[in-house]
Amino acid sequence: MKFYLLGYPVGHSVSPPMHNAAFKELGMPHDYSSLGVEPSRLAYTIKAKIKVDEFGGASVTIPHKIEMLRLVDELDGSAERAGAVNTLQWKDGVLTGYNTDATGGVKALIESYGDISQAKTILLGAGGAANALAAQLAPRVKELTILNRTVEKARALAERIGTNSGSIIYDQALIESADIIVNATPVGMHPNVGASPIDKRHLHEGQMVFDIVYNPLKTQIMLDVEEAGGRSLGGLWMLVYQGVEAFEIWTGVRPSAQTMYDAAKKALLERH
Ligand SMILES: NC(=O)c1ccc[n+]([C@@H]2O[C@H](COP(=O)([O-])OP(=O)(O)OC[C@H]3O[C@@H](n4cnc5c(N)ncnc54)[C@H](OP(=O)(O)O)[C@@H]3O)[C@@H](O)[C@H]2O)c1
């Protein structure tokens, strides 16, 4: 069967090597490839390439995650809660949209940090990934504050899930009281590798930064918190765990996360 990464542009994504490594290890005769689809052709592509016998499932990425909400036949609760679709399953003539981004991210965070129930947590950003993560994090941490460049968006998200909000520009000092800082903005992503969303003087020992950016593997804010004596986690395990969950939805089999991580990391390092 065929599996795709649907996005635009899709470039040299690490998702094909990551999923193909798991198919190979499990002896499954499937193929996962990138499919760049312009937004204006998304509905046509679903008819022509997705709702066909040989299609098994897809990952959905920028800019299609929100539009996909109205193009699927059914929405799983995970996609409803996240307000976006990142995984498609085609089964028995029904196209279902799921979201595995946030559960993957929270799993990666808990594996690295441990018990997060007493952690004062700051989430930077109020875009697609932040929306999905906020809904998963809010009930699990002690306190969640959403800081965003456009403060109205932080406020709207905070109101939706019942947490606190503020401005990433004016409220950086709040960071000092946080146990966990989650960066869900693209600041620091390749090629702007020297950039950080937070002034490093607000970071200190005992804190953990979870940056969901995975290219580079270690972003500036991660380097800064480590220099201050804290810990960091990059976004690659989140990518892997959302992929593990998607793979299980598609095949009913749980693949090796380590195999997928190794393949994704190798592909990422080969890019540069
Ligand atoms: N590891 C993973 O599996 C994974 C999964 C999903 C996404 N990601 C990564 O997460 C990042 C965000 O993705 P997304 O889909 O949520 O994007 P998005 O919907 O475009 O949201 C981007 C957010 O970042 C903020 N932002 C953008 N540029 C900024 C800047 N220069 N300074 C301060 N804030 C800025 C935006 O603020 P405004 O509201 O003010 O515009 C917005 O809140 C991307 O780097 C993406 O690659 C990783």
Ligand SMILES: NC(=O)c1ccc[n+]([C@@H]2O[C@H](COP(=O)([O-])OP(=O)(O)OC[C@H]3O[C@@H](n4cnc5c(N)ncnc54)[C@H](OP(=O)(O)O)[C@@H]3O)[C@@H](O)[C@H]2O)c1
The other form holds:
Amino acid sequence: MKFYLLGYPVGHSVSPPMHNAAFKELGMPHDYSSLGVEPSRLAYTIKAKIKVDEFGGASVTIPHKIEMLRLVDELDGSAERAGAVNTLQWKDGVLTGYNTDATGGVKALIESYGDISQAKTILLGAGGAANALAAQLAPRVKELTILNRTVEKARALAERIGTNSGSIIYDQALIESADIIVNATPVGMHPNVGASPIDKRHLHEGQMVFDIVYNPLKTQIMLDVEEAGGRSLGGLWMLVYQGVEAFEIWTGVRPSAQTMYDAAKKALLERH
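Form predicted in complex with this ligand already given; the form predicted alone follows:
We keep it simple here and write out only the one chain, dropping partners and molecules.
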């Protein structure tokens, strides 16, 4: 059975070795590969390569997570709440969209930070991953503020999940009062490894930065918060945990998170 990573571009992804390691360990004769699809060809690709007998499921990444909402036959509640799709399942002639980003991200954050119920949290971004994380974080943290370059998108997301009003990302003074800063933008992702979405002057001791970017393993914003005396968490464990959830949706079997993490990290390090 074939499984894909749908996105554009997808050459940087370590999802194929991560999932294939789990398939191999469990003795499953499946294959997971990258499938780069330009946005203009997404609907065609769904018909030609996804809704076919040998297809089992897919991960969905930038820039297709929100557009996929209208291309599936059914939406699981997780995707409805998140306002984005990151996992597809093809079963009995029905294409269903799920979202495992949020569960993966929040699990990684809690394991690293501890109790987040009293944490003032700032979420950078308002795209597909940010939508998913916001829906999960809003009821769990003390306060969630969304910062985005386009203030209208931040406000729309904030209103949808019932959290604080969004603010323009360049109003960075708000960051100083945050306990947790979650970067759900691609700023700092390879190859733009020196870029950061915020000015490091606003970071200080006691804060945690959770960057969902996993390539590089340590982004500029993570290095900046560590330099300021704070802590950082990279996106590789989020990638792993969302992959564990997706794998279970596809196969009914829960794979080893450690096996997937080791394979993903090995693939990442081999590229540098």
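By rigid core we mean the largest C-alpha set that fits within 1.5 Å across both forms. Positions refer to the first chain, counted from 1. All of these numbers come straight from a predicted model, not from anything done at the bench.
Enquirer: Hey, what angle in ° does the smaller rigid piece rotate by between the two forms, against the larger one?
Expert: Turning angle of the smaller rigid part: 11 degrees.
Enquirer: What does the CA of Ala48 shift by between the two forms after fitting on the core? Give it in Å to one decimal.
Expert: Comparing the two forms, Ala48 shifts 4.1 Å at C-alpha.
Enquirer: Given the rigid core as reference frame, how large is the C-alpha shift of Pro63 between the two forms? Answer in angstrom.
Expert: Taking the core as reference, the C-alpha of Pro63 is shifted 3.1 Å.
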